[in-house]
Structures are given as C-alpha cells and as structure tokens.
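Just one chain is shown here, as structure tokens, and it is the form predicted alone.
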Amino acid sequence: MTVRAKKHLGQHFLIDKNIAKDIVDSLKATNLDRVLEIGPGMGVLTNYLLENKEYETYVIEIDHESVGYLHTHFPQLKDRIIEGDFLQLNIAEKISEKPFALIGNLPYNISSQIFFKVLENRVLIPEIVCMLQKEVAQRISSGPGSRVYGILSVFLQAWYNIEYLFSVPEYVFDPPPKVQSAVIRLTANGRTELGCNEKLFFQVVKQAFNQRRKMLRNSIRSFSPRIEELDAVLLTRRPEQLSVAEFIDLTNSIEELLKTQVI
C-alpha cells in the first residue's frame, strides 16, 4: 500500500532514508520528552522518529489518505496520530502545555503560514527542524545585507537562532518538485521579550519590507510626520541593511515620536 500524492496539498514524498536519517538526526530536542512531525506522509521521518526513546513523536496529517497509512504501518503510534491541519491545531490542547520540538517535510506552498504559527506559539516551541524550499531557507536563514534577507527573516531571528544545515537535490522525492530544497534548524535564542512594542515592531518591519528598495525615510515615513527626527544616517539605510537589534532601537524611536505627537 502506497499514499499517492496530492498536488493540491503540496505533497512531494521524501524517498530517500539516508537524508530521512540526516534530518532525524539533526534534531537535538534536548530536555524535550515529545516531538510533533508535520506532514508525515508515508512516515519516512516517523520511522527514525520512532528509533529515539527520550521523546514521544506525535504526528499531525491533513490528508486522510496518509492517515490510514500510519495507522495501518505505524500502530504504535496509536493516538498520536492527529489527523488534520497544523494552521488550525489548538497545540497546547491536542500535543503539550510544556515545550515540545517540531519537525517536517514541510508543504513548500505554505510553509511561511506554518512559520507565522509557530511564532504564536514560540514559547512552546524551542526548536524546529524542518525541509522547504532552498530558496525560503536561505531568505529565512539569511542576516543583514544579503538581497534574500526580509520580513520572516527579521521575526524568526528575533526569538529564534537559524541554521541552514544542508541542501536536498529534486531528485530524492516523489514526484519531484521543481524547486530545490533544504532543510534548516531553529534554536530558541533564549530573548523572552524583544524590548519594544511588540504590535508596532511587527508593523515597521512589514512596512519597511514593503518597501525594501526605499530608504527608511520614506518607506516608514506613514508612521509619523516627524520621521525626519530620527537619525539622519539611519533614514538613508534599506531595510534589509538593518538588524534584529536595530529594528527593536527603530521600533522604540518611533513609539517616543508617537508619544509626543500633537494630534
């Protein structure tokens, strides 16, 4: 019995173990006792998963199709196959109100969605280990400077340290995408809070990014008709010139412009 794979939910099938492997091992889940895989499929990574005995692995699938394969070939799993969609998971409820890893293949289509949720509940999360597309892995691993750097870039190196381990050719799925593909790891960074208004730190960041071939002056300029008051050299930079830190020292200068604003 095999899973056949879904174009519309992204399904490419890693076949190859010895990557299955790599990947497994990459995993450091240290002092964690559970492990969620997204996306299992036909349980290629499920299999190592399993090998470790310091952790649970829990495992969430959204097509019924795969679900039937791991409750057939993996019974020991038993109610830890969850069946549906992570963007949805209530994660505290149906996995751990403690810190668990995560871990996947993950679908390339919304991979970004995935990394938005895992934000929401970074707390509960202290370590991800994850395949995407060569091209998010690099944007997402990427610091200030390079052209890939962005605006999930920014909000996963603000809590998370970010590795890029290895790249996986076309080749090694089924069916193969027709993009590259790379699988990085995410490591708390020990921050518990950013020092900064977290709501305004998340709308500079967008709307400097929304603009990235503007220098700061005009791309944040909606912000406050004051912006010229900031430093000089700073409004002449891009963002993806700026770090972590420096859009937090951002963040701050413009709430104290907001604070003093005469309406």
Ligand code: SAM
The other form holds:
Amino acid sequence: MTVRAKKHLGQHFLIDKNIAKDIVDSLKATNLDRVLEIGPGMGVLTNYLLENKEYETYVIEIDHESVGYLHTHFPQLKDRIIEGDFLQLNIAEKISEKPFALIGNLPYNISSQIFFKVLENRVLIPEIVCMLQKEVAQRISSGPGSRVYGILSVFLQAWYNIEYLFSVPEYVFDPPPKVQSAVIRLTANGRTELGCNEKLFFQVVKQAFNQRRKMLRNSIRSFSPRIEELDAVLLTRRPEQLSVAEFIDLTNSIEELLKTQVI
Ligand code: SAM
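Having looked at the form predicted alone, could you now put up the form predicted in complex with the ligand?
First the chain shown before, then all remaining chains and molecules of the complex.
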C-alpha cells in the first residue's frame, strides 16, 4: 500500500533511490547528534537517514496518511515521528535545545516560509540540506550582481554559506512536478552578530527589493527625509548590486540618520 499523492500538500514522491541517497550523503552533520527531516512522505530519505548511526533521526509530517505509512514501515522511529506542521513546530521543545541538522524534500509551496522559520531558529540549525524548486534554489544560492538575487538570498546568506549541489529532473518524481528541482546545502557561516540593528536590516532589505529596479535613493527614501546625506554613489545603486556586508553598512548609516534626526 502506498500513500495517495495530495496536491495541496505539495506531495511529489521521489522515486529514484540513488538521488535519495545522494541527498542524504550531502548532509555532513559534523558534531551533530540529531537530524530532523521535514515531510518524509513514504520515507525515501528516511530510509537512508536511519542507516547512519552517528545521529538520531526525527521526522515531522503533516499528512496523516503518510504518518500511518511511516509507523508501519519504520517502527523503529516510534515517537520520533511527529505528526504536524513544521511551520507551527516548537523546535526547542519537540526536537532539541541543542543544534541539529535539517533535511527534506520540501513541499515547494511553503519553501520560503520554511526558510523564514529556519532564520528564526538559526542558532539551533547550523546545517540544512534540502531539495526545492530549482528557481528558488538558484535565487537563494546566487550572490550580488545576479538577476535572481533577492530578499531571501540576503537574509539567508547573512547567516549561512549556501552551495547549489545538483539539479533534479521532473521525471524522478511521482507525480512529476511542473518545475525542475535542485538540492542545496546551507552551512552556518559562524556569524553570531549581524553588526547592525537586525530589525532595521530586515526592513531595509525588504524595502529595497520591493522596488528592485529602482536606485536606493528612491526605494529607501521613506526611512528618512535626510537620505541624501548618505554616500552619493551608494544611493545610485540597485539592491541586487549590494552584498550582505553592504546592506549591513547601509543599515548602520540609516540608523545613524534616524538617531540624529531633528524632530
Ligand atoms: N520526502 C518525500 C519524498 O521525497 O518522496 C516527500 C516529499 S514531498 C515533496 C513533501 C512532503 O512534505 C509531503 O510528504 C507533505 O505531506 C509534507 N508536508 C507538506 N507540508 C508540510 C508541513 N507544513 N509540515 C510538515 N510536512 C509537510
């Protein structure tokens, strides 16, 4: 008996075992004794994760039918099968208060939300290996100067080194998705502080990319009426040209302006 694929849950089951093994082998989990898999479905990755004796595998799956399948086929997991929504998961309480690795063939419809949850919990998640829509994988792993570099690239690259590992064609899934897929690895870059006001950094990056074709002079004007006091060359640049370090500098400059604002 197999699980009936449900479109609204982004269920496209990987049927190529070699690719499944390659994905699991891409996880280093150095000094980590726990791995959480998001959306195991019928356990094509779980099967290989369980072969590893260095770490303990936990899985979270939202689909009740898949959870039943997992209990039948992987009884050794027992209460390490969590039925629920990863986006609602209390990670420290249910998984670990110590750092662990994350892996998964992600439900593509919620991959950005998954990354925002990862960012909130980044101290606990030093490594992530995941398969996702190829375009999103390219965006997340590309640097400044690339046409696809965007908000999530900056937020994630602030805390992680990101490697595009390999592409995966549609026909190795059942049912095949309409888009191509790719596997990426995120590894904590060792940064513990951003070096600027984090909340303002988020606002600045978002605001700049919301008008990605515009020069910063125009897109970030709303932060301060004194925006013209910032470096003139910087103001002529577009968000896709700025590295994470430059966004941090920009945030600090804006904060300075805000502090000295005449009311
Ligand atoms: N790992 C399996 C594979 O590779 O064949 C299934 C991958 S499928 C692309 C995504 C899986 O994520 C599905 O099993 C789906 O039920 C599950 N899922 C969807 N939304 C979820 C959520 N919010 N939390 C946990 N699992 C979720």
